[in-house]
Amino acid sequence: MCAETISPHRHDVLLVIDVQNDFCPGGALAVPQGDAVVPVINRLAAGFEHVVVTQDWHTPGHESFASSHPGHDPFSEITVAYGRQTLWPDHCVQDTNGAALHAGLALPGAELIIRKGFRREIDSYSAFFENDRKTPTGLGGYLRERGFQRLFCVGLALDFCVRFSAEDARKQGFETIVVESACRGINLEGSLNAALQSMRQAGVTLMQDAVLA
């Protein structure tokens, strides 16, 4: 995998998306390999002085959840009052041990956790907009006010929660890019394919790997 060299200053933001415990092997909804990404973000994460986490933070009983919805199964379809509505299985349940960051992670300059997906009635993938994508976290406000420009996004997953804030990062008009070495795809019905060209339609830089200078 070719490697970029990287330089980040005062203006950049390491954007470290869900990299929890029921998106990692053995979780409630495990991205194949998806602790991978945790020596790879650690390496970055070094080399930034300014670092955003996000956490999915569902309700009980979350709209989200298959378990929810009788007689339908995760990874099926139905429409909600925002529109179509992937189900999953219960997972990042609030104050359980799936929704905890995984314990791996070396981030000691993180400066904020967004916390996302905790209005049971809306599912949340963007770490800036809820699912009716009229819902904002706070995360754009956030990034315009302290003055950052360019966005660094990693984590899990790639083709939802990496996809979708890195897209709404460039609608915000931060500079954007993913660092695929370290994120990783659940590849839903061909969702990997359609989120790496939805990302590059959007102007998201797609960078393999990156080194810090």
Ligand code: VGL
The other form holds:
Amino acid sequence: MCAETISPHRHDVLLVIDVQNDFCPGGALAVPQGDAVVPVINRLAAGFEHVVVTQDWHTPGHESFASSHPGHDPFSEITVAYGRQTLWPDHCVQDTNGAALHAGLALPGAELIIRKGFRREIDSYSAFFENDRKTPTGLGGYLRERGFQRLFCVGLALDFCVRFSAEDARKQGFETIVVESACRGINLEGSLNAALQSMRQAGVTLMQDAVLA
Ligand code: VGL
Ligand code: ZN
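Let's compare: the form predicted alone is above, so bring in the form predicted in complex with pyrazine-2-carboxylic acid.
Full complex below, order starting with the chain above.
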């Protein structure tokens, strides 16, 4: 893997997406090697003045859970009010251990934790807009008001929450970089390749690996 050197400056933010127990091995919606991102993110975070964290934060009985739709299996799709929605195993239920950030994350200076997916009827992959693509989380306004210009996105899962967050960040006018070595994907029916292609098309910069200068 070819590592690029980065020197974060004061208008840069490291956006750490959904590094939660349920997305790590042993969790309810485990991403293969999900926990491998933890030391990579910790190393990167040490070089950033500004770190923002997201947390998937669902109600019990959330609409995105297969268990809320009798007869439908996890990883199948249904149509809901806002369009197609993949159904997931119950995960990241508010205030449970599965929803907690991975204990190995060392982000003492994180300035904001933004929670998403907390409305029972709407899922939210993106850190900016929920899956109806209309309901804002407020993150765009926060980042603009703070004068940030460039976002480095890392975390889980590369083909869902990282992808949609990065694409929305770009649409919101932020220069957006995804560091792949600090992400892992679920890869549901080719979703990993689709995500990489879609992010490139959206103007997101993909870095295979990054080390601090
Ligand atoms: C995620 C599926 C469901 C993610 C969250 O963090 O990528 N994926 N909820
Ligand atoms: Zn979720």
